[in-house]
Structures are given as C-alpha cells and as structure tokens.
Amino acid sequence: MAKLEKPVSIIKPVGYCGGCGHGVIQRLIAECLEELGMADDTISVVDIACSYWSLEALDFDAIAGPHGRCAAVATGVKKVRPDKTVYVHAGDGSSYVIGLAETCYTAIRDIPITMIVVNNGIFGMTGGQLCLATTLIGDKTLSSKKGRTKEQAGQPVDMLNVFKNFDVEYVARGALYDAKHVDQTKRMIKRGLENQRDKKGFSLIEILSNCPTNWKMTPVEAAEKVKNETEKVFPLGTYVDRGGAK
C-alpha cells in the first residue's frame, strides 16, 4: 500500500477550525505544485481572512492582499515577476463581494495567474456574516439571524456564470465533501497551475467548502449541507476550458 506523505511545502500546523475546508485546499495546492515541480518558484497571495493561515503554513514566498484586493495584488506580482507561479487563495466574500471589481478586471485582462476561491457561503473570519454573492436563501448568519430572504438581500449569484462570458483560460468549480470530489478538485487546481506553467491565461477554480463553526454544525452535517443544498445552487463542473494546458 502506498504511504501517504505530507507535502514538504507544509512546514507547520496552523489554526483552521475543525472540519474547515481551507486546510484541505491548502494541502491540495501544495501537492499540485510539488507534483508539477513548481513549488520552488511560487509566490502565493492570500486574503487577510481564513486563508491567511496558509501564509504561515506553507514554505512559499507569500504576500497578504488587503481584503478584496488579492487579484489586484497578484496581478502586480505577476507583472513584476512573470517567471514565477502566482496563485491566489481567498474567500468568496473577498473575491466576489468586496473585491468583485478587482477579480473581474483581472479576468477581463486575462492575467495569467491561478485564482482559487473558497465558497463557504459566509464571511468566516469576521464571525459569519451574510455573503451577498453566496449565502443561500434561508441560511441564518450573524447578520441575517432570521435567514436570508430574496426581499432583504436578493438571490445568491453563481459567479462562474459571469466569468464564463470573459475570454479567460479556465473556469471550474469543485467540492470537498467526499474523496471522489477532493480528487476532482485537485485535478482542477492542477489544471489551473499547468495553464500558468504553459504561459496561458487566467484560471479561476471555485471550491465549495464548509464552515462548521459559523454554520453551527458538525463537520459531517456541514459536508451534507454542501452536497444536498449548496451544490444545487452552485453546480460543479468545468465552465470554460480553452484547452491551453498540454
């Protein structure tokens, strides 16, 4: 039986909540970069929210972008160091709400970075407030205690249906609620990094994740919610693939 080795890029444990998907995503990123031989030439850009932990956990050159500005910071890094692999690890609140303009213009400009957006339907780090783009109708949050309604906050928005209309390299959505979907998500992340290796354009991989702490669920209950509720609003799959990676 093959032995499961921890990626050498993960150098210390950090403070993700129990059952949170960020740690799994962090590991998938490290595995993909090491398997592709790209780990030594990588610069990561993390949000100053939950993904900030990976700045300390991973042995990469890294910078924390102000909340909502990760895509803009990554664009600047890539312009200055086009020889480096530049990826973003950020949340849905940062990427689709506060930083919506920055993410859209990075996509419109087809900047050759790999952007990984964690959709957990909430502003996690700041205590679990409603995320205008991704909180499901009926979900109770710190700022929607009776549950989100269409009249109060509108409908959640499938942002990949927006990004698929831009001339970008790759747009896909994965999930983490079982081993099969973790493997599929890993292939999506690797595809996004391969595109960058092959000097192709902008790649965005959204990942449906759970937030047991702020959802006030057990990790198993949270995974079931993603499978049975979140995925119906945000379907999995590849939305754009120009076929750039070899």
Ligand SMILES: Cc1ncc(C[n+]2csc(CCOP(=O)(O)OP(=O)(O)O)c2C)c(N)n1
Given for the second form:
Amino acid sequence: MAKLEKPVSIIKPVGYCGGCGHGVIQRLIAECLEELGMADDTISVVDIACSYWSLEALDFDAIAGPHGRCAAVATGVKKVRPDKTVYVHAGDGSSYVIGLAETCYTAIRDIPITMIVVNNGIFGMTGGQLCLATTLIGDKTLSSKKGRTKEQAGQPVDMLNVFKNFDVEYVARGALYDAKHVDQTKRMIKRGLENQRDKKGFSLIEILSNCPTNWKMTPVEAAEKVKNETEKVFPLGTYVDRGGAK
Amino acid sequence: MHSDYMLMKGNEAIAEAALRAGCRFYAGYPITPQNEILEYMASNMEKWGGTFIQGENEIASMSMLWGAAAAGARCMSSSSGPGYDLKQEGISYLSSYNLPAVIVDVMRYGLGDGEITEGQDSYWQAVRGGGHGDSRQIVLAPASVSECAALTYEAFHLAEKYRNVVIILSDGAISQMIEKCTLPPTYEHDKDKFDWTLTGKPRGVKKNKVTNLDRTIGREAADTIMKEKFVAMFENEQRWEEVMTDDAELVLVAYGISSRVCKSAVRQARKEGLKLGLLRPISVWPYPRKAFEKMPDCVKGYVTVEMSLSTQMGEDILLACKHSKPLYGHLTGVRVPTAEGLIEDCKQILAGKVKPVEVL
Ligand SMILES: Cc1ncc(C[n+]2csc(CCOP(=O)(O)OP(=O)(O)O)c2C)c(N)n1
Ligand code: SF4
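What I would like now is the form predicted together with the ligand, since the data block earlier showed the form predicted alone; can you produce it?
Okay, now the whole complex, with that chain kicking things off.
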C-alpha cells in the first residue's frame, strides 16, 4: 500500500488532544487545497477556540476571528481579496451560538467563502460547557452536570435545516468516525472549495466531530457515540447543492 | 461631485472625505444621527470600486472591518451611542492586532437609548475606552463641516502611520449642519503596499498571521510596541486651536459644537471688555497638554464647556494644567450652550460668586 504523504501545508505539530477530530479536519482542508492546486492562494480564518491551533499548523496567511465572528471577518477578507480562497475553520459554539447572526447573514449574503463548522457538541476550548445548539439531551457538561434538559436549555437544533432555507451554494454534513466517512467528508470539503474556485456562492460543511477530553471518553468511545447518538439527531448528507451534483 | 467645494452636511463630508482618502471598505448599521454616513457610502462606494455592507449589527460590521483591514484595505465604520458600545469589541481587537481603521462616533445625548440629538457625554467612552485591555486611540473632534472632511482624510493617514484605530468624535449638531465644505484631493491607496497584510501567498513565501500581537511576537515585545506607540502618538499628534488666549482672564475650553458657541461668546465678551479666550482641543486624545503649558499667567481659571452632566473633559483640563488653576464647569446636558448664558456665567465666576467644579 502506498504511504500516505503528509500535506506540505502542515508545517508544525500543534496541541490538539489525542483522538480529536479538529486535527483530522485541518489535515483534510490542507489535502483538499493541495489536490485542487489552491494552496498557493489561500487565506484561512480560524476561531479563537480549539481551531485556533490551525492558524499555527498550516502554512497559509491566516487571521483569528475572535470567538464567534469568523464569518464576518472572512467576509471582510474576501471582499478585499476576491480572487483568493478564503475558508473558515470554527467550532459549533462560535458559528451557531455566539456567532449565529454572523454565520446566518454571511449565508444570506451568499458570500463566496467555504465555512467548515466543527460540531463536537460542546465548548472544547473553555473546558467543556454546554453548547446550546448541539449538546444532546441528557449529555453531561460542566454547565449541565445532570445532563441537558429541554427545560434548562431547550433542544439542540439541526442548524442545517436553518441554512438550507437560504439561497446558498452548498450545505452538507459529514462525519469522521470511520475511513468511509472521512472520505465522504473530504469530498464535501473539496466541493466547498471548488465552489469558491468556480466563483460560486456560500458553502457550509458541518462536520460531526468529538471532544474526547471533555466528553471524558477514549477516542474509540467518542467515535461510537457520534455514530450511535449524534448522527441520529444530526443526519449526514447534502442539504443544499444549488449547482447540482457533478 | 469632485469639485473642491460643496455645500454639504457634516456626515456627508465625513463619508466623501473617506472615499477621497482611499477608503474602499465600509460596514455599518443605521443609528441616528449618523445615518447619512452609511447612506452616502451605500450610494457612492460602488463608483469608487469599493465595498459597502450594511451589517446585521455593529459587532459584525466591526468584525468585517478587521478582516478588510488585515487584507490591506483602508476601511471605516460609524455609529452612535448604543451602537458605539457594540463597536468597542472590535476596537479592542483591531488594537490588539495592530490594524489601522477609522471609526466615527457621532455622539448622541443620554444613557441607554438616550436621545437622538446632539450631546457630548460619550467623551470618556471615546477617549478612555477603546474596549477591554490597554490601548489608546487617536480621537479627533471636528467643529465644522470642513473639518469633518479634513480630519477624516487625515485620520486614514494617521491610522496607517501608527497601525492604530483613529476615532472621529463628532456630535449630532456638527453632523447635521449644512455648510460650505472644502474637500480634500483624491488619494489612491495601494492595498499591497504593506508587508504585514493577508494576500494569500504561494508556497515558500513567509506567511502572515494576524492575531493578538503577543501571540505572534511574545507578550513583552508586544507591550513594548504598544507603549512606544502610545508615547509617539502622544508626542506627535496633539492638535488645538486658540482664540484670544494671550491676555485672557478666563479661558473657555470646549470642542465640537460647544466650541463654536464659545467662539462667538469670546468675541461678544471682548466687546463688553470681558477678557475671555478659547482653547479648542482638536485632538481630544492625545489631549493638547502642550497648549496648556504655554497659557499666560494672567489666566485666572478654566471653564470647561460641555454638553454632559459630569465634567468629563474637565479631568483632562486639570491634568493638562497640572491643577495650577481652578476649573469651572458650564455643563448644559442635552442643550447646546448659548453665548449669552456663557458670558453671564463667566461674569459670575470673575466676580467670585461661583465655586470651582466639585465632582469630576
Ligand atoms: C466574546 C467571548 N466570549 C467567550 C469567550 C470564551 N470562549 C473561547 S472559546 C469558547 C467556546 C468554544 O467552543 P466552540 O466554538 O464550540 O469550539 P471548540 O473549542 O469546541 O472547537 C468560549 C466560550 C471568548 N473568547 N470571547
Ligand atoms: S478540548 Fe476537545 S475539541 Fe479541543 S482539542 Fe481537545 S479534544 Fe479537541
């Protein structure tokens, strides 16, 4: 079997916890950009949360969009540098909670960026509090110690059902719990980047990930949870594909 | 449109001057009394080849600005009162990232939703509070429509010179009045001229990481850069205007709309033999301390003339004169002061019938 080459855009080992999906996602982004020949004109926007590591790990011009504001920061960058590839790598807390307005209106404006949202069901960077948009009912977090209830925090929301109502280019959800799904997710990321290359509109790819550290699970247990529980609430697949599948 | 003189509103002068200064990115959210800036940008930005965005709120507009500034554009946002509160997050981040931008605060009077009319009670917020953390912003206060244009034009230059946020502190009256305005020449900004911007570079070229400065160069180095910047701005950027201060017994100190009334008050008072003078700070940060250093000995006191309840600028006057003279306050809150009221007050002060300011 051919040895998998590490993308050259990854220049530094960084501090994601072992078994965390963020590192896989970062690698997929780098692989896709290189395979598409787009790595030489890319600007990345990361959130101040766990995805921040990617600012250091990847050899791209990069800006940190302080917690929640990534989509708006990316809008500013893309408007000034319309010929460059601008992607966002941010958490679900950032994109769907504190920054929901920013993410929604970037989609509503159909800004041609590729937005990658990491749904790990929790606030990773701050140590494991509830994420209003994605923590599953019953899940224990530092701010829902007995398990999330609807009375306490409402239900988690499939935000892609919100985004699919906007006139955008592409909305899809992938997962990472086995090789098949990593591959499927990679194709989604690639699609989102191609759309940008082809001067099409806003692409949003949500990725079901995990946070073994704050879920207090081994990476294998965390993968099982995504497969058996998370995916039931957040179904995988393509929600919008304006241009039609290729 | 491109003639050098126009009859226009203060707000329009700010917007037109920004475009002429090479501003090619504007994002903002409507709030009275600064709406004309946003509307002017919406109508005219396209002609200049730039981007206008009506943001979903002030926070998002500021976030767009820090993306645009990092990508090399000259950019601006504007707001007032409650909207300016929301801008402070962005001002703090732009400062921590060492990014240049121009932010306009057209003050409106009052706490909370307050009034939509003129006021000067956001002085402290503008000159002391960029947002959380330790940062300083140059704050320029125009007193005429022409000055709205001139200071905005200059603000872009200063923002780049120091890689810092520059604030134009206007108020409802200056922003809404219509006067003949001298317009600056056009300047084409090259978004590729700096080596620190995000351009999307090919492999082998060193990449730029735009984030809190301390994360890229370390806390100590970042603090040193900041401190040196504060000192340089303080030393180089003090601006003011004086009217008949040479032999003044009482010096009125006022900026923006209040200073215009003070100017007529000084002229009128002189006709009655009352020796008033005016010191008008144009930069309210850095505060023009150099002007106070050379005030003549005949000055018996300073009168801060402000549309606020607290003597917000009064603090700066006492610091600037090193508490060498008493400070009196003519504080009119929501009302624009009148020359008659001011002269009457000054007569009382000179007759020893008014106590200096008690609460700062
Ligand atoms: C305005 C603001 N509020 C709160 C924080 C603290 N904070 C940093 S990251 C974060 C949550 C991160 O969660 P998420 O966006 O889901 O990303 P993850 O770390 O899980 O990848 C919070 C609350 C902040 N930096 N700024
Ligand atoms: S805290 Fe959670 S999300 Fe963050 S790096 Fe660790 S495992 Fe990943």
